[in-house]
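One chain is shown next in structure tokens, namely the form predicted alone.
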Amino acid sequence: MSQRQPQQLVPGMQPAVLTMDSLLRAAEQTVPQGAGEASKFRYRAAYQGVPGAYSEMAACKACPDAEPVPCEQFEVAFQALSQWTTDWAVLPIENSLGGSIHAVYDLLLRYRLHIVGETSIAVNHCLLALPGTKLSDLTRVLSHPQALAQTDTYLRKLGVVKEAVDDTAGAAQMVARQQLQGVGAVASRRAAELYGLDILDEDIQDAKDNVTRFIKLARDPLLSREGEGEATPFKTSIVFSLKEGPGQLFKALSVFALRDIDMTKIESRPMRTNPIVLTKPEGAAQAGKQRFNYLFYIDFVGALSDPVCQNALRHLQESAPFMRVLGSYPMELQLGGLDSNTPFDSINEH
């Protein structure tokens, strides 16, 4: 694998953040965006945020031979991969404290992309500010809403006003670019290095076990275990709906229990196109009741190529009007194996 060198960002030299408008303009060009530009990387991996975001570190860990491409929003990363602007996209799917990232779950259904891997980062938040700033000087702290929630106890003790922005590294970038006096940012150690900020304190999260899990997306699925070995455990992610009636969820989940298949996660989301349904018992004269119409996202241990998993999914289709496999991919065995305080140029060694 190629060795990633430390990146130093200076004004005017920062990588452009992809937006929906820039993708639309690129799609109208005859020559693909970036053609002819020299690059030491053969591939590109999209992530949401700006350089210094935890997602950038996850992208580098999941795709060590790819150039990380910052994107303004989750959907821009999906679009970049769908339009062949990048080769992969690496996006957060859940956090041990904040739970599931629902926007990503909804986008998985809208785009025909495939999960081909997963990775995780142990998040250690730092409090950053302009050089020379003291903790007692701070009156306001910026960061992503989840980062602010994860450091709530610490920030309340400081007596500062919390202000939410789009992402952690973006908060650090804002403090540096606008030279905001008396304003701090909750972000990564790398963000401090990139934007020339001082680290006033580190590991300030209220709960120390703060791990974010990311998924790696590609345009094509992994069709076999080739190159992984039979001993490598796989995980498969699916989404499905249910028929009306009592016991339908129990029937759906029993197809895994009957075959001793270990389910690692279940997530329900109301359908975006038909979120409310009217239920009416058969033969009943009175009006039915309204309820939410759900989709269920499930992760289970096993490869799609395993006969026992294939039989379970065939069985599931008997009670599921809709079902789709989102991906079958190597399972990460050590959550948070990479710490966000790890020097950026040594990520490939993990």
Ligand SMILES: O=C(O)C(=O)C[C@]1(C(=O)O)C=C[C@@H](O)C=C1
Second form
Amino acid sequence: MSQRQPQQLVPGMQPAVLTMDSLLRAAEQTVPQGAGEASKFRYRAAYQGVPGAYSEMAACKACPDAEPVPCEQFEVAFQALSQWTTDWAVLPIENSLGGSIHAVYDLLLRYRLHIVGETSIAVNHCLLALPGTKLSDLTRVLSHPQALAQTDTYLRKLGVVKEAVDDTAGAAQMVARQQLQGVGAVASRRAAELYGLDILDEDIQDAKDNVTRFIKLARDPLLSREGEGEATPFKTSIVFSLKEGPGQLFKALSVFALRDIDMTKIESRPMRTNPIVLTKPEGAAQAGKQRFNYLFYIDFVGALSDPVCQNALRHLQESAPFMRVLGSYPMELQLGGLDSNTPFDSINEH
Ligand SMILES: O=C(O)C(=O)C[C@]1(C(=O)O)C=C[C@@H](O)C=C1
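Could you drop in the structure for the form predicted in complex with the named molecule? We only have the form predicted alone so far.
Up next: the whole complex, starting with the chain shown before.
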């Protein structure tokens, strides 16, 4: 069994992190960035964060034959995929403790990319600090906002000031690079190894079951054939808006209930282009009240090729002025099948 080669822990050997600026420069070049450079990987998968981020593990799990490409922000990962710098992008969409990652929902609408898979990771957070630091020395702790939320009870008891940064591994990298005394980072075991930090405590999340679900995006949709989804269940993700008036959401959701279609997730987000609407009751001379205007994101069990699902979506369009399918893809049946403590080099075989 061939295994991924252990990554070099030498400073300066880390892969370059993609930023909006570097992508803009690459788009202006006639010769694609990296052309001619030998790589043992055929494909590339963008993720947000730096090496050691949980998203890097998810990218390796979802795209075993791809080189994980670090990106500064979520949008850089969307952009990298859109402009063919990578073949996929793997992004967190929800966590069992912290809930939905709203920024990713909003970007799904802005970019015309397709969800082609999902994966999840059981996240075990560690508290890291410079070698020799004791728990009682810590006054500040840095991490990604989701990771800080997932370890809130623990950090409150410790009585430290919490500071949000772009990603968990980025927090560890900052503590190490800037030699921050008395400052901790909530991050993975791999981040401790990569940046030479001590693990002061582990499994510090508020609940044992701390699972983050990630989506795998591609430029083209996964074309499912009729009958697909019978052996491996498929999931379909859609986004839609509603007409105004009483009972509209109930009507929209009934198209799934009527057909025994299992809805696994619903999320509403303000419609950024038109966030407030004026409602006018039918027959009324004057405008009524103002209300917020929402987009609804739904995941349901079923393949787009299944005639029952197609009928449900046709039915939904009767009450939805806008509807888009975000993707139809094989559903992950075992949540958190990969533990973040799993040695990184054994995640994928090459
Ligand atoms: O910062 C990281 O390591 C990430 O991969 C991001 C992220 C997230 O956005 O939720 C992923 C998993 C954990 O839930 C915490 C943070």
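Rigid core (definition): largest C-alpha set, two forms, superposition within 1.5 Å. Residue numbers count along the first chain shown, from 1. Only a predicted model underlies this, so the values are computations on that prediction, with no experimental measurement involved.
Check: Does L138 move its CA by 2 angstroms or more between the two forms when the core is aligned?
Finding: Shift of 2 Å or more: yes.
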